[in-house]
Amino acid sequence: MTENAVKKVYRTTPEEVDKVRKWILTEDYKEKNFAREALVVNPAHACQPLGAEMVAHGFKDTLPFVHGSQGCASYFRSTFNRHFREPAPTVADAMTEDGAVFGGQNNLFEGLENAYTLYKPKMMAVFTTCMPEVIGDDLTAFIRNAKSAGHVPEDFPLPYANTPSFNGTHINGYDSMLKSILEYLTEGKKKDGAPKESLNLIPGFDGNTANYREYKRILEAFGIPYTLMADISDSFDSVCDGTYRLYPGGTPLEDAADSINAKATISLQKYSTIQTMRMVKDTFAGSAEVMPMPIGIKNTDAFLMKLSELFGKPIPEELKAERGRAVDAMTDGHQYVHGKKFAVYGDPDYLLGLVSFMLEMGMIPWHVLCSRSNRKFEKEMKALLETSEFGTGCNVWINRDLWHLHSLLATDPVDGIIGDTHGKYLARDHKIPLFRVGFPIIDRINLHRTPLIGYNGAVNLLSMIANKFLDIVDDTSDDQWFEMMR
């Protein structure tokens, strides 16, 4: 081989790595940035599949049965796993290169009859990846199929939702097979006369344990039977004492089945449960009310008087007590976050809670951006953002991923992020703390574990913040201002 041939390598000089470093942190790359179309860097938010995952977890008994490749099912089990740090039972009938040619209904197939025989679960809910999207299964008739042929029971629930990942976010596909598992299950359920006196409460996609573990008591506060839907509280919370249960917890089967007949229908995220509230409005007995997430004290009051109202109960002392308390702490606390700027992302209904909420303590959401949205949301925090002097001048930043927020804190740079772990980048390149809020968080422990809805929710949120910033005083402070109180 000639000298000419040989392919040379040069390395980048350390005089050209800083270069392109203290370009990216200018207007001309903001520019070049925010021109990309086809190209997507650290979006914001998971894949379709994910999302249906976390509703199979949230019913009693419920196994939930991946039809695509097995690859896929262990990026959602995984992520869940780090996430909560407990185990995501999910079995997939692992579709390889026969499947992508032929179909994937024999894998559909041997897959049902083994989980069926094995994990012994009253339900299975099956929910697609991108290969079976992409060649066209068609899961009415595979489903028909598995159950004529015999591989379960004609009588074996298996409610299923097309979620491709190519398409929407882990939100559509939480409304899909909330959808799906609620029509199933309701089917030929409903009773005449009037609705029985209790709530169904959704509360969307929402990785905090905790949120839903207060929900439960404040409904049980006011005395209020309910149902919540899909309860993923004991699921990803459960007790560890030398058993390890498949199924340890979520909604019962019965009790979802029988909402259909329920007084109330109440979801907590509009904005993932599109579909699963048309479909409430149009069969369910009783009414069906869409409200934002009750994150700050205007939120959890306008919550807790839409639950008076329903059930013509008085709002608890208790519950009154919480608040005079949570009104108490982010008065202590407000000069602490008063006045300062945060670039805020993730799931469009966490982002109006949370803005919401920020507003509240004067607090300035500047950069408020959700990677996969539409108009409808943009218009809907605009106008959430008019109602306080603290949002003037925010800017909206829909469908765009986490690099456009590297561009905008480099050149209209804010002093703190509020969003899930994969903002911990960003907040190192530019020198501000992190606020882990949202879902995934697999680089801290138990924060799922900590309510943030609700007046506790509330103090938790301020607490957190508040007390980030007051590390960052005492951490960079000369030792003539090291006070004992701040």
Contents of the next structure:
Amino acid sequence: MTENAVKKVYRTTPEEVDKVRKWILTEDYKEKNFAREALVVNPAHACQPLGAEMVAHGFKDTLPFVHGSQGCASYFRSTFNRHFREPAPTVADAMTEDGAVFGGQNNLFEGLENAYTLYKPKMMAVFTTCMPEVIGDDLTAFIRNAKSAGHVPEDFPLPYANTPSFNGTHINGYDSMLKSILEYLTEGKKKDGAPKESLNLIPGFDGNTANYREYKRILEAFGIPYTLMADISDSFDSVCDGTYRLYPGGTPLEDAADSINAKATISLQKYSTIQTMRMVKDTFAGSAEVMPMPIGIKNTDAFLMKLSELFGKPIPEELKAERGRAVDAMTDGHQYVHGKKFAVYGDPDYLLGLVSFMLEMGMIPWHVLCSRSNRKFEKEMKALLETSEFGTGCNVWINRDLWHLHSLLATDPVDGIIGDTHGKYLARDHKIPLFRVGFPIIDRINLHRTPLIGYNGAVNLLSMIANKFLDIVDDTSDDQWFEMMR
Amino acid sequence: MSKTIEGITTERSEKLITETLNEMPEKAQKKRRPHVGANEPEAETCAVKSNRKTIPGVMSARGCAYAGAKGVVWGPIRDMVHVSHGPIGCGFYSWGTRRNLVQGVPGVTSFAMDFTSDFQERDIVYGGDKKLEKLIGEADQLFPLNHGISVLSECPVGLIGDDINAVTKKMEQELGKLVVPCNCEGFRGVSQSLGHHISNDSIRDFVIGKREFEEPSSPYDVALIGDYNIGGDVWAAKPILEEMGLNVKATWTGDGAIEEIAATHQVKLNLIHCYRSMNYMCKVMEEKWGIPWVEYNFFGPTKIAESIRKIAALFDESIQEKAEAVIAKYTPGAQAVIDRYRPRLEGKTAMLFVGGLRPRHTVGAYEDLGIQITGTGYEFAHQDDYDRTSAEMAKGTLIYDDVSEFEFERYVEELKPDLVGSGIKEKYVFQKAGIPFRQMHSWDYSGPYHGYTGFEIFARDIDMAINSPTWKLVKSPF
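Given the form predicted alone above, produce the structure of the same protein in the form predicted together with its partner chain.
Now the complete complex, all chains and molecules, led by this one.
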């Protein structure tokens, strides 16, 4: 056997660095980058169980339960910990190699029993990682068996969802888990007679706790009784008063159970609640409405008008005044953002809301990118862009990632980027400001405590964007162009 | 004489353990009991058992083999493209979340990014080998200055029976670069630890010995092993070794270069900081190339000076003289740090729960500041780690392995430390309870904590955590 001579340690030369540094900004590179078929680089989406866990945290006294590998649970938890800077109590049944061979039923049994005893939940929401999905664990049978074997009481709520990570994204996991919980809790709870004067509101996958509080404030202003589903506002924005609470918030289980009798259910995120809303439509007493996320004036108007229509209540004066103030802020501030081009990435529903707001402001959503979605979304986004001259020529990129966006920003640049923390390298490479919206935001504090929905949300979005551009003018202008007023 | 801490006794700790575990179901109690104990500093082996399966449903903080491979061993290597092979999540969650800083131009010469094959249902059904082959080609074309590609398997890859090793072998020949398979599926083993081991084995089988240093060797060539450059730790540790007259030829793997790692079999001594994650390769290099290795501890001036002398003793007088000069040069600065902070921290206590090194290695640094450690434990350590821990800890202190959140809360509630040093999953639990906390995996977005420069930052951070006026606001006046 002849052995090749061992190679010497290779060190990249400055010339090579210089060459590639320039090359990655060219049209030629972009072409090669867009020709990728197998490799994904810097995606802007996570996996299904993460969304399922968020839903579970949104119900009172509910412990998220991960059926599968231990490490997955730690990844989901730490992602929430970092974004919200809050605890995210979740258990896993820690399947290992023998689980791969024999299935995870024993892990599930033991896990349920331990978690039930130690953390005293009123419900555990079970969802899966890749491992049991690949080996084909039969969750339906396992859970039935767990109850009949007495690992948890027969009547203990154990809704479960199959959330394989090799299918869809976190928003699909959100959908599956929410559907499962609502289906479970409402079973047999439908009452005869007219539906209850109450609204079920489903915000969808949203890492902004202030948005949830804003929804509640709006409904209270209307005087509409409501159940906010998967309400993470207190779970992930809990008080610090010297006592750690395992379950500090969430939708009360009784309210969720009674939601089947409500007069109407509104989902404010179409793509993250497809299955849930299908189930609501089929089984709930009231009507099922799907609306765009109320980001910006028009979407908020539509939401409020729908509430008014459904419940026969006038739009409260307080909210009318809020609208007026928001529009005042937008007319006052339009000059700082008008005609500026943006790249925006994130989940489909957030994108539709943000783009609607941008078009209202005269901002140009030049690159709209969703790293996993479908033609339906693409079509809907294009239709939205066509409603405004500011959408003319804008590009919709589906199933493209943030490294594709890197090429786009090099060859077809914009003035600002809107998206989660993962875009910060793009911002730095291309010297474009990043406006942090979406999930996760793991490098700034308290952004989830500022609402982006509703009229106040529109003001907040505008302030964040316009003031940053003004900071840039101040930071970069030469002495003779530096001035007191802007 | 072993250390003692006022109020901490074996009896108190045993009672606390028993009372806590009594609340668990019987089977869980039985399983947990061997993993918790009161420290016995004189004992040759620590009685606390470790590296066993995680008990389902107790809320463990552990990660998985993939996390140990991607997050710990491979991720910090700056000049490689690290492919998270499988579904989208694993690569996404481990993207930029460990703070292993690197030099280089992002996307050009360094690749702290998320590369993934984003498995879909069809990949599970038909297998992902063909996709992987194509992916490696695409990665090399788009990131041509990479010096290698690692393929880190996620759970499904092993379950569906893909043969990534055949693909990497083929692509290594095709590209003329190191293309390394790592079968670190998350379901393997019981924690991150097996991921470290599997990664070490991949380095053994596919990396080491494949390169040689261009420049002639010297008797002072060393490698820095098991420092992951969290918050810049390598950059605080390496200069000390260089000032001692040593040539640091490679860093494993913090701010590491795969080409240098591949030539590390040429060094004369391996210096290992994180024993848990890298002892395997030190032993391989010792057996195969006769390279001795020595453990050291660069946390806090006491341990740093001890370590410098321990390392220097393995070299000639010229190194020993320089070592003494280094200690003499930096000790006054370290003393000034102690003089500034110790009066503010003297008599405080802390409890730790970290990964595979810091639960023992940081004890000395806390003690330099006058803080005593009343309890410590590891997420994924083995017996040899616990054996190394006993002597560092005072008699009767709590030792807990893979502690569940349920237990940890109760232990902290009883021992009432002034600080808890643990991870992100624990941080807000304790802060809600009004207990100061520092993340000891990520240095809580601060650092470095290694070396003399790191000690000053460590001292500042611990003081900041314990003495922040914000804690006084926790209890409202009404």
